[in-house]
Amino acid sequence: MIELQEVSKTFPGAGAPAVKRVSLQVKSGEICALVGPSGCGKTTILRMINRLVEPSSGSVFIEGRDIMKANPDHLRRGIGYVIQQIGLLPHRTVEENVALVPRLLKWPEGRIKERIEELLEKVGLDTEEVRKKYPYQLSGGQMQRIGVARALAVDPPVMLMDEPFGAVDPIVRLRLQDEFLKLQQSFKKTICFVTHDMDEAMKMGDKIAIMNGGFLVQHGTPREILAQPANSFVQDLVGEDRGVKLLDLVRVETLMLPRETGTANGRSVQALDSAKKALEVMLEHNVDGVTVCREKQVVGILTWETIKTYVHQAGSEAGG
């Protein structure tokens, strides 16, 4: 678990400061996403976290620890860090990229070749076909998954990404959104996600924390916050016509009913699609339900009548 105790920062020179007496909690296992406009503050959150910068004021803990009374460089050994630039080593192979962090903790080489073949495979890559390679030799989206399986290398229980889809395009953003939410399926990583794209944040975060000039100004879930924004700059960012948006962003799994409950027809989704392309395979094939795969393996099944159920209760809470 990650926790701020309010926690400041004001850089020297600065008339105000970035950060301002924000406190919050990142549970284990949690992707929060951190979400507002520039000079909001959410990058010095995540770089105080990781002692890159240091709070002013307020306490940082990680499992309970005081960062400040940790080592820096054991601290940060211990955090996967992703950034957009992605900060792959340019005269070092993706091999050498990945290994960069084992071989510090002096992992013998057998354990670290086994490791880069493992992490390559799990986000995507053809080892023989990338590990030799040098990073001016990739594509933007084969140096955003090298970024992350180095940020993997030691398995560490914390992530903090910055921006780490921001440097590619549309289309390969998505796909790398899909591939790193079925990773954490698996890793049940507790990471700090900053993002300045709202549609980002909520296809992301299992947590949302809004910033706005330093201060924190809402934290909860996706649902909570589509539902009742804390204020008119938080229903501003959201954007209008917020039940479609909640049903656009919400992933199946979220409302699925587990599989023992039933069966649907032979139609099915994806556990990570959205509600709503559940909704128009349903419109589309004039069902009522549609079974929710994960992968091949059937997990559940999300019907017409959840999907009802789920714009009104939102719909009512925004009203109340």
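Keep in mind it's a predicted model, so treat the numbers as computed, not measured. By rigid core we mean the largest C-alpha set that fits within 1.5 Å across both forms. Positions refer to the first chain, counted from 1. What changes on going to the form predicted in complex with the partner chain:
- Remark: with the core as the superposition reference, the CA shift of I301 between the two forms reaches 2 Å or more.
- Core-superposed comparison between the two forms: CA of E280 displaced by 2 Å or more.
- Put the two forms on the same core and the Cα of G289 is off by 2 Å or more between the two forms.
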The other form holds:
Amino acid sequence: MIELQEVSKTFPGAGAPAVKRVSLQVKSGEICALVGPSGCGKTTILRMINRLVEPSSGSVFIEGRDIMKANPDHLRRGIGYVIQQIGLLPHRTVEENVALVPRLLKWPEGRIKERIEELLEKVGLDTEEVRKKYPYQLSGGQMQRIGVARALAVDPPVMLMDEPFGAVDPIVRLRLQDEFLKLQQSFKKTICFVTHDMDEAMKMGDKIAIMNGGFLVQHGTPREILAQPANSFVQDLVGEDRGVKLLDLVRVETLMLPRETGTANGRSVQALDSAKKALEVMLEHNVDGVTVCREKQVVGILTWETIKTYVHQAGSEAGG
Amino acid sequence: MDSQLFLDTLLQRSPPHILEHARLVLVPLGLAVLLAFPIGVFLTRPQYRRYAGRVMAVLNAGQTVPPLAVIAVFLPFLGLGFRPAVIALTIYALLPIARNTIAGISSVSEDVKEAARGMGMTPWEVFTQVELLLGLPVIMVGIKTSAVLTVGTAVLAALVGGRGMGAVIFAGINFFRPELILAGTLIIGLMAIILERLLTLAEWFILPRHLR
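Moving from the form predicted on its own to the form predicted in complex with the partner chain:
Next comes the full complex, and the chain you just saw is listed first.
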């Protein structure tokens, strides 16, 4: 667990604080996406967790321990850190980059070698192909995977990721996000994830922390943020289409009316698809309802009425 | 032009002076590296960075004073011979090394240093394993510049009794024998090239593989 208590940071020579009395909890195994415009303090918060920036006031706890009482170098070795591609050491090969922290911790070479192979495989790279290469010989997507592998090297419980998928093209980014979420399902790391992209935050975050001007504006699940934006700033950030985005976050099986038999009109979606997908099928084929299947078994029906009611209710939970 | 005299100078008269000249180059160069490299490193550390401008101004000024003048300044204290020549040449070789050490280390990207810190490297590990290795090509350019510069400037040592190839060249000037001047210059040129090549070779061995 990562816990920030009333953390503030004023950089020397700066008039206004970059981070103002932020309190935030990231539960074990959860991804907290810190999102906001540039200069909002999200990266500063991240860097205060591994003490690359020292808080001016307030305290930060990792797994209940006050980080100010730890040796900063030892602290950082125990926290996975992923930044944009440039973070790889350009004069070291892929395997030397991945082995960086294990070597600092003086792991035996045999164990390091095994770990490198295991990690490169996990992040979807061909070990033999890339291990002797230098960062400049890799594609953006490969570099990013190496960055993740390096952060995971000593299996730290906590990871900090600063726009980790920022430097790759949109298609690769989507793939890396999916791959990372898959890894996270088995690793269950406690992660702080900085991004300026609200869609990425919605996708990656179990919780989203929205920052503006050094303040934590809102903190909640993606659904809470979409349904009840705290103020007009969050509303703008979320965008005009929050109804549709809400549907992206809910599975068809949650909204459907259970039904054992019947074929309805032949248009069907899978139970684990998003409600947005169901809506798209309805729009595309000009129908008011779709059949919900699990594999080939019909399990229910989802109608236009149900979707409409759901979005309306979620929206009015905000109280107006 | 007396080709016999030219060959005599090249093959008989110069060789003893070549060794003297090598000593006049290597001793100041070594001293300059020992002095200027740590100065350069200190001036890239965050807590001393603000002095960089002033220190470099002093070194720049040192470079503008003619070497002969430097020798003249030290003459009353150190007299004639090898030692004043070495001191003047050392002062002369400082600037390119210090400047390139600062430039080389500063050229290492903040992101790379930050990532290394973020991984848990101590400041010393970041310095030795990241900044120094990545800055090395630029630092070596400074050392090579100083080396070539010193090979040429060391000729002046002969004027204060420091000997070296200057002895041959100044003899040529004093006795109007262009053969001596030509042969001496040729040897100095060769020495500069050889020294530069040797340093490049040394660099190749220290450098990380991908920078070669």
